[in-house]
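Below, in structure tokens: the form predicted alone, a single chain.
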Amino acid sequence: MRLDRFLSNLPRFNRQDARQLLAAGRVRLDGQACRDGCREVRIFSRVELDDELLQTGKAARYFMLHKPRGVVSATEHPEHRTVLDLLDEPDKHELHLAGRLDLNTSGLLLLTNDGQWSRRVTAPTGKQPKVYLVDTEDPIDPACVAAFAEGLYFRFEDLVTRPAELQILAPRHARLTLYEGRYHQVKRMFGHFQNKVVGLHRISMGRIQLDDLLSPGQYRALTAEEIASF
């Protein structure tokens, strides 16, 4: 909601006493003064009118955790332990996912309270790279790094892929870098080439490394540069 609205809805108020005291620089939006009526104000932020708080502005909360596998990415399952029973944290049923894992996926998964930030980091637009180490069942084709670099056509979706980095680093193991996230991809990129994915583990989203400290079922809350790396 923008800021001169945000004013304008209180009750004592009408759009002209709005405007009048953003002129007059009796508003502070997080602590610094603001004129500018179109700023924005968000369920996380601090509006003052002189000395009087108006709201008191939520904490936003952003958390890494090592999501082991066996546990689902939801904030409720009625069969399997998900991601929040991990969580040691005061409501922590107001977190939600940035992006999702397979059950039996593990790794990198990313919480928090900030429905804008979460779309930046889940945008399919946004071109940032999720990285993840894969074990197959088979020994790997050479021919899937020249593949998967130039795109596969996924029939479900009548789409080609955007280009992946794949590095063989032994027989059955590789890394794997995508700038998307279709539905079950490594499994369906590596299912082209009748192999299957036997492990999957995300080690890194954007500029967000999973923290090496991190025993599965862990998490940590994400330090500035991290949140601001979004």
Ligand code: URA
Given for the second form:
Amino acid sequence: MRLDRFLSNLPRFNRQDARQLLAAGRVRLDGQACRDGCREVRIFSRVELDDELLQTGKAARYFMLHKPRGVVSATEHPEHRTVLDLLDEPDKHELHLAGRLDLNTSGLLLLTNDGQWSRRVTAPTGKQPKVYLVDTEDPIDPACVAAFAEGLYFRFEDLVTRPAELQILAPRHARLTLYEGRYHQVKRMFGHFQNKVVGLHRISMGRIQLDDLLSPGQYRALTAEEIASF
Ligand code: URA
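Could you give the coordinates for the form predicted together with this ligand, as opposed to the form predicted alone above?
Full complex below, order starting with the chain above.
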């Protein structure tokens, strides 16, 4: 909500009062005097009027988890353990996932209570690279490199995938960089070449790299720099 609206929604102020309070520099947003009524007040924002605290601001929380195979990327599931079960945090049900991984995929997963941030992370037009290590059943056809770079036609969605970079590291092992996240995308891309993905591990999203110090199932808070990178 805009700051001027936030103020005029308080029972004791109308719109004109809100304008005057702002113009007089009496309002602070996140500790800084703010005269701009268009600034956004979020649940995470601290709002003060003179010495009075109008809104404390909830703590925004951001985590990276090393998702193990066999754990579901969901907050609830009737059968399987979920990634939320791996977190030992207060009010963890307020957290949601910024992107998912399949049941048998391991690697970097981001969790937060900040919906705006997670929308930036998962925006289909965000063009943030996601990097995967892939193990396949059969040797990888070198023709995949050009085909993935050109884009593959996905009939179900009637679209061509964005250019992706494939680096073959060993006959059955590769690094794949995607700039979007379609349903089972990596498996379907190799499926075009009748090659089954037998291991899939995400090592980065944008500039956030899975921390080498995290074993499968472990997590840590993101640094301010990692948060700001999205
Ligand atoms: N592509 C897949 O096929 N599975 C994942 O978990 C992520 C990308």
